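To begin, one chain is listed below as structure tokens, in the form predicted alone.
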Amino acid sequence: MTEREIRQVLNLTGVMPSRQLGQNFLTDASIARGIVDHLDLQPDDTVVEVGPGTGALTNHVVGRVKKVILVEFDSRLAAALREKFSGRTDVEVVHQDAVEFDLRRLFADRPVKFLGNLPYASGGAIMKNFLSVPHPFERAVIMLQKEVIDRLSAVPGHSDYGLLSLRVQSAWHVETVMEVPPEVFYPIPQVDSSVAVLLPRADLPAFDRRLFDELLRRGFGQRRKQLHKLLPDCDDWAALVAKLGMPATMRAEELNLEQWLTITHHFDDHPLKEIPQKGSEVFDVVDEDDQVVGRSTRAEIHASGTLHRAVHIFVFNKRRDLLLQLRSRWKDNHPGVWDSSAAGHLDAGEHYHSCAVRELQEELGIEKEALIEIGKIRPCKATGWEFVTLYAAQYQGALRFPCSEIDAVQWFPLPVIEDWLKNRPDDFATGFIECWKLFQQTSR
């Protein structure tokens, strides 16, 4: 859209561009097209655009993808966008503060990509809401003031390197692809802008994201102090220093992402942080009547398809949302997909209920004896030839999970899960799907 066209839209809607809201509208069509091209649009994509304004970027997206969701804070601009695209079923306009947008429903619409000419005042908060792990996006293209984009991609030794750099880079590969001068906006901002492409990372070892962030905040809270004065007490500091290959006087800003992950692993005291499963674990082997007929190792049972036992637990909060876990990429079965709140095999000689109590504690840090038995599932290929007993529990407190087993957890409304399963069943472990069917049957 040209500046003249944008002025016309703003006059018709009665919008006076607000500096407080960061309303600077892109007027160069070729730059807008170039920004959108970095999304690598495909016909099956869903694109979520935050801050579409008058539709300068939107015009180059609509008609090229399956669905476009426009999240606009200004009610007048949102109304104008609804009118502009009123004849299209593939465009949804949401009048809402993007910081409060509930992105959980987007998992059912994958593949999803994120596009945003983000307002300078709230860009960081919007990124935190949309791009923090877990998220549904496979690609993001964002435009912000140049100094912020520089911070996102900064490395040790650069003046822009800091807490924001590490937080973003621990989840995304960041590449600056364009610089955009002030003159192509109306009104003209007082700063330069840049465009960055973000791609989700799958090349890092398992790590506790909560602990990682806590250690970063400690380290960068007083960034000129030596790190050992800011981190928790450490009896083997010399060994950690040697592992990092840094002097004992190091400061937070001198360490790269990999070194910070090493520090996080060092301070992670979860007993299951190292290995997602052990092939030498011994389970009971059972017959068609779920009677114990022998014992064998995990590795042998999974290799042979021998019948054995397991539990799944559905944990609900007070809103009746169901907690799902994103399985670690290091799991031997169903890596990197969503699963029940907690699940696991019965150890040799263990009972179903005691196993469920143990798995809740080990996987989520929940100490709870009062569980409701929902029902049982006979062994089949989908369950991995396991007899499964499904339990339910209610919980509202803090969660702590082993990073080797679980990448992330998230509460989901039941209707969202139902739509998601219909659209993308491959996003879930097959055992969870069987448990969901049983849960649906018993809930009617």
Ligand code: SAM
Contents of the next structure:
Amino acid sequence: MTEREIRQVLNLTGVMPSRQLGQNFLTDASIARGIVDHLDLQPDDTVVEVGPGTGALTNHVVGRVKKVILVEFDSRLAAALREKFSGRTDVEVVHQDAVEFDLRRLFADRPVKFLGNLPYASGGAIMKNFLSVPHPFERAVIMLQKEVIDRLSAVPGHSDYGLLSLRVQSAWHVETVMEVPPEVFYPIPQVDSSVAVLLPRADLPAFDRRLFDELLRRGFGQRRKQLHKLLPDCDDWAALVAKLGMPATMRAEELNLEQWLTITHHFDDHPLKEIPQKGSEVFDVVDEDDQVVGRSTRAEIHASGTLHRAVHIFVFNKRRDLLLQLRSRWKDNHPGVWDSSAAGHLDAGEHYHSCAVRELQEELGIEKEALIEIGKIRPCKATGWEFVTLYAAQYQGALRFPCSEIDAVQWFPLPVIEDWLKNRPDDFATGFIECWKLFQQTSR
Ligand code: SAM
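Alternative state: the form predicted in complex with S-adenosylmethionine, after the form predicted alone:
Next comes the full complex, and the chain you just saw is listed first.
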């Protein structure tokens, strides 16, 4: 859009560009097109654009993808966008503060991409809402003031390197692809802008994100102080220092992401932090009537398709959202897909109920919650030839899970899960789908 066209829209809507809302509108169509090209649009994509404003970027997206969701805080601009795209069912305008936008509905719309020439004042909070793990995006293209984009991609030794760099880089590969001068905006801002492409990372070892964040906050709380004065006490500090290959006097900003992950792993005291599934675990083998007829190892049972036993637990909060877990990419079965709140095999000699109590504790850190049996599922290919007993529990408190098993957890409203399952069944473990069907039947 040219400056003239933008001024026209602003006149018609009565919008006086607000500094607080970061209302600097892009006036160069070829730059706008160049930014959008970095989204690598595909016909099946859903694009979420935050702060569409007068539509400078939006114009290059609409018509090229399955769906466009525009989240605009300014009511007059949102109304003008609604009017502009009123004939189109593939464009949805949401008049809302993007910091409060509920991302969970977007999982059903994947593949989803994120686009935003973000308002400078609230860009950080918007990024936190949209780009924190777990998120549904496979690519994000953002424009912000150059200084912030430099911080996102900075590495140790660079003056911009810090907490923000590590937080973002622990979830995303960041590449700065464009610098944009102030003159191509109306009104002209006082700062330069840059554009970055963010791609989700799948190359890092499992780590506890909550602990990582807590350690970063401590470490960068007083940048000039030596790290050992800021991190929690630990007996084997010397061993950690040796592992990091750094001097004992190191400071937070001297360590790269991999070293921060080593520190996180070192302070992670979850008993299951290292334990992947062991092929040597022993389970009961059962017959068609779920009667124990022998014992065998996990590896043998899974290789031969022998019948055995497992539990799944659906944990609900007070709003009746269901907690789902994103299985770790390092699991041998169904890696990287969404699953029941907790699930696991019965050990040899174990009962269904005591297994469910144990799994709730081990996988989510939930102690002694009342469990209600929802029902039983007969073994089939989808359950991995397991007899499954499905339980429900209600829980509100903090959750703590082993990063070796679970990448992330999220509470989802039931209608969101229903839509998501319809659109993208492959996003879920097949055992969960069977449990969901049983849950649907019993809650009718
Ligand atoms: N995309 C347009 C462009 O490139 O010309 C406008 C970008 S302008 C830098 C930022 C836009 O974000 C404005 O339209 C502003 O009204 C909107 N905005 C500001 N704060 C917002 C928030 N919290 N949530 C959603 N939109 C917001």
